[in-house]
Structures are given as structure tokens and as C-alpha cells.
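One chain follows as C-alpha cells, the form predicted on its own.
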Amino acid sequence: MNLDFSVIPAYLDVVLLGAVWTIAITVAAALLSFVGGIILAVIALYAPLVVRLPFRLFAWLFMGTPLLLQLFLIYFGLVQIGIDLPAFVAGVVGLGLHFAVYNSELIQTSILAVDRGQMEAARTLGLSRGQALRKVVVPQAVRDVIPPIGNNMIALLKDSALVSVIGVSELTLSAQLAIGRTYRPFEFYLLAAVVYYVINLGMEAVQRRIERRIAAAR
């Protein structure tokens, strides 16, 4: 075995800095997510169909296309129509919409696991169609979903390795760079991955910590 774990504090400021990139688009990209998709689980619910019809078309297309070719088509595709993204907003927005797609569906189902009633009650109340869904539907459904959305967001941690591609400097690109000095890829990639899997329980603590307080507050 030709295996040199020394040449790494060299270039592990190079890899940790890298990390912090890939925390800050994950979260603003979970973020984009979560948010992204009660929208698009209200529209294809409640929205009049001229405007429900796009929306679909939309969750379609990025259902049925791989995330890759979405990030391709956001960074390098729009700025022919003069739309100039920085390649890390390009990150976060393809990230984002892609799983807020996905997202949504699992909202969509649990609004409609909500009990009518409470629709009811709450329009019995004085409150509209649209301030019962945001004050009373809506926060029930999203909390029944926290278990599921929160596997999502795992999910796109590791997904935000596809961002190096368009050259934002995140984990895996970082370790790249420093492979490319060194020649050494096992060791850099291990590293990665090591890095990878401590967000990743961070990511879990985190969750474990939302559902904890959710089910408190039951």
C-alpha cells in the first residue's frame, strides 16, 4: 500500500474551507426547498387551473430530468436569454427547485390527510380559504412531514456534490484541487467523504432534535 496521510494538514484548510461551502448551499438551498415546495403544494392544490397547469408542467420537467442537466441548463443555459447567475446562486436555485419538487408532493398528501374539519371550524371562525390554509392546514401538514422532508435534505447534502461541476468550490471540488497538487486521491476523496458523513450527523442531530420538539408540543 502507497498510501501518504501526511501530505493532507497541508491542504486541509483548502478542504475544510470547501465544507463551509457546501453547509452554506445546502442550507440555503434546503431552505429554497422547503419553502419552495408549500408553494407549489398549495398551487397544485387550491390554484384556479390556468395557473395550476404551468406549475405541473414545471414539477414535471424536474422530476423527469436528472439534476445534472438542470444545473447545466440554470447556469450556462440562461444566461442566453440574458440571465447571469453566479455559479453558487445557480447551485442553490437548482438544488432548491429540484427538491422542492419533491417536497411538495409529500405536502400535497399530507394536506389532504388533514381532517376537512379543520378547514371548517376555521372558516366558521371568520377566517378566509387563504388564512385558515396558512394559520391552520398547512402548519399541520408540514409538521406531519418534517420525517420524510428532513431525508430530503440528506439527500441533498450528498446532491450538492453536482455543484463543483459548474465551479462552485464546495467539498468535492475542494478535495479535487488539492488531488490535483498532490496526487493523491485516496486519501483526498476519504477525507471527503469523512467530512461528508460529520455534516451528515449534524444534519440527523438536527432533525431528531426538530421531531423531538415537535412531538412536545402535540
Second form
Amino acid sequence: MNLDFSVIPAYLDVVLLGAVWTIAITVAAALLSFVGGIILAVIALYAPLVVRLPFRLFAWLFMGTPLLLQLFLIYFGLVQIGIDLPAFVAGVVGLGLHFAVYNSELIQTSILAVDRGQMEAARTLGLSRGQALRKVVVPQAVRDVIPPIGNNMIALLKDSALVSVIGVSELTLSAQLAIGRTYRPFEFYLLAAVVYYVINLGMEAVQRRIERRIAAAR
Amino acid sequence: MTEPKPFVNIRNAQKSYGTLEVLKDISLQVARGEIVAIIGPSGSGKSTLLRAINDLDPLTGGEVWLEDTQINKKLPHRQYEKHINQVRQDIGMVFQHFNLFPHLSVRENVTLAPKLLKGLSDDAAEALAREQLDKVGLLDRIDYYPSRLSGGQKQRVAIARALAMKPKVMLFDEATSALDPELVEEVNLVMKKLAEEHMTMIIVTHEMGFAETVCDRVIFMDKGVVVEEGPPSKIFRNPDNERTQNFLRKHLANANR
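Go ahead and give the structure of the form predicted in complex with the partner chain, now that the form predicted on its own is out.
Below, the chain from earlier opens the complete complex, with every other chain and molecule after it.
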């Protein structure tokens, strides 16, 4: 066997900086996918047809094509029509919108599962449909959808490796950088895998805390 | 003596789902401060009629008025929404299954609508919540979430939530039907208290005893029509109509079983 883990310390800072970028991009994209998911869900369920249709098309596009292609389109393609996004922003937008579509499917189901009596009670108090959705229905739907959305966010973390191809020096690209200098792929890919796993554990811990807080408020 | 002008005025209410006629030309006037019970077998249309009053189940024909405002006005969508949201603030409604907002505390359940619709300050909302919860005897539960309340307590909070909008009329849709028998009385007591304060109330109920002691007038409905109406003493003790007699006989037999 020809493994040498002693090369790791010299490039640990490079890899860990990559991890910080991975966390940053994941958190930013997760927030976008969450808020975007709620908006898309409400549009899909309640907007008039003229608004709903283009969004439906948008959702099909994001679910039916590779994320990699979407990232290329956003980063390299949009420049041609004058939208020149920094790589990090393009990555966040691509990942965020992609997962917003997936989250929206979950949130739609969850909104429909909220008892009809909730909307009725809110409306009889004089709330408009928008107010009732915002204050009564959606908060309950979101509460119920936290566990499955957590799964999506773990998938988002893993797919964040794809933004390495548009030059964001996140964890995977940083590992590749170290490999380029040391010719030690096994060691550094393994290191990256371990770091991904640790971030993953951290995300699960955050999710458990959120779920506990929600449970306490029931 | 002239008839007092009706406070709630239902004129020729009709409601059908396809070929099924649920309400067949019903007219009903309720005076300010009057307490009316609507009784009848399930499927008689009594809940549909009640829900037509705040246009939750819009009528297919006829008119509903509250004082000088027609509730089910035909308006373009946007204007209608604005109109109905305004009108509904004056009409409190209490449901069989409470429909409390489970993600909000008791306090927030009561203050949500007043804060949102009347722009109440936090202090004013707090005072309002305390006043209304005190009225239903649940001030000590103000910080609780609905999941920690009994059915009777939930319904009392639902009443406080409706009262917080200072409605002109209260609608009760089988408010005690989902409750365990031992919890019915606490809700009935709150409703009696409202009656003593001369709240105008329209009550769909299966509780004949309650209807008899609290209500000024009883409406017996069957198959989408008002079969008989009158003071409780008349309807319960000496009804004219055979359908009323049959219904009450069956109901009493069930209640005593």
C-alpha cells in the first residue's frame, strides 16, 4: 500500500476553508430553497392560472433537467443576456431554486393536509385568504414539513459539490486543489468525505433542535 | 305594536348542490338580542343555513342581511372579498370541532384577528385577551397551547376568540356536539352568560334542554324547510306538526337510552 496521510496537515487549512464555503453555500441555498419553496407552493395552489402556468413550467424545468446543467446555464448562460453573477451567487441561486422546487412539492402536500376548519375559522374572524394562509395555514404546514425538508437539505449539502465545476472553491474543489499539489487523491478525497460527514451530522443536530422546539410548542 | 326591524334577516334562502336541494326557500328573521335555536335531524340543512349567514356556504338563491348590510351581495371578486371580510368581523362563529389554531397559544388565538384587522397595540390586545378569557373562565390558561386543553376548554377559548372581535351576532354550529357529556355544561354556562348579556345568538344544537331553557325561539327544520317555529315551551311541550313530534320523540328516546 502506498498511502501517506502525513501530507494532510500542510493542506488542512485549504480543505477547511473549502468546508467553510460549502457550509456558506449550503446555508444560503437552504434558506432560499425554504422561502422559495413556500412561495412556489402557495402559487401552485392558489394563484390564478396565468400565474400558475409559467411557474409550473419553471418547476418542470428544474425537476426534469440535471442540476449540473442548470448551474452551467445560470453561470455561463446568463452572461450572454447581461446577467453576470459571481460564481458563489450563481451556485446559491442554482442550488436554491432547484431545491425550492422539491421543497414546494412537500409544502403543497402539507398545506393541503391542514384541516379545512383552520381556513374557515380564520375567514370567519374576517381574515382575508392571504392573511389566513400567512398566519394560520402555512405556519402549520411548514411545521409539519420540517422533517422531510431536512432530508432535502442533506441532499442539498451533497449536491453542493457540483458548484465546484463553476469554480467555487468549496470542499470538493479544495480537495482537488490539494490533490493537484500532492498527487494524493485517496487521502484528500477521504478527508473531504469525512468533513462532509461531519457537516452532515451538524445539520442533523440543527434539525433535531428545530423539531424539538416545534414539539414543545404543540 | 309594530314589528321590530329584524337584525338578521334571511329572505328566501335556497341552496342546492346539483339537483340536491338542501335549503328550499327559507326565510328567518332574528331580532337584536334574540336567541334562536335551530333544531332538526342531520341533513335537514340547519348547519348549511347557519353557514350561509356569514357566506361560508354561499346560497344559490335568496338574501341574507345583517342590519342594513346585505351579506351575500353579488360583487366582483375583489370587492366581494373586501366586503365579506368586513362583514364577517361582525359575525362570530363557533364550530363543532373548535378549530383553534394549534400553532398559537391561547393568547395568540384570541388576539390574532383583533391585532391584524383592527390594528390593536400589544398592550390593548393583551388587555382584550385577558378580558375575554376571564369571561369564559380561562384566564389561567392564557399561555397554554390548545393541545393541552380539554375539549370544553378549547370550545371556551374558541368563544373568547370570536368575542374578541366584538361581533354583533354569534353563530354556534353544534358547539357542544363533539364534547364528552361532562364537559358540555361548562360551555353551556358560557353561552348562558352571553344570553344574559343580550348577545344575539343563532344556535344549531342537539341539546333540547339547553334550547328550552336559554332560547327565545326554536326553529324546527327538516329536509330543507322550516317545519315549525315558536317559543320553546310550545315546540317542546306541544308541537303542532307531526314531523316535529316524531323528531322530538325519537330524540328523547335516544337521549334517555
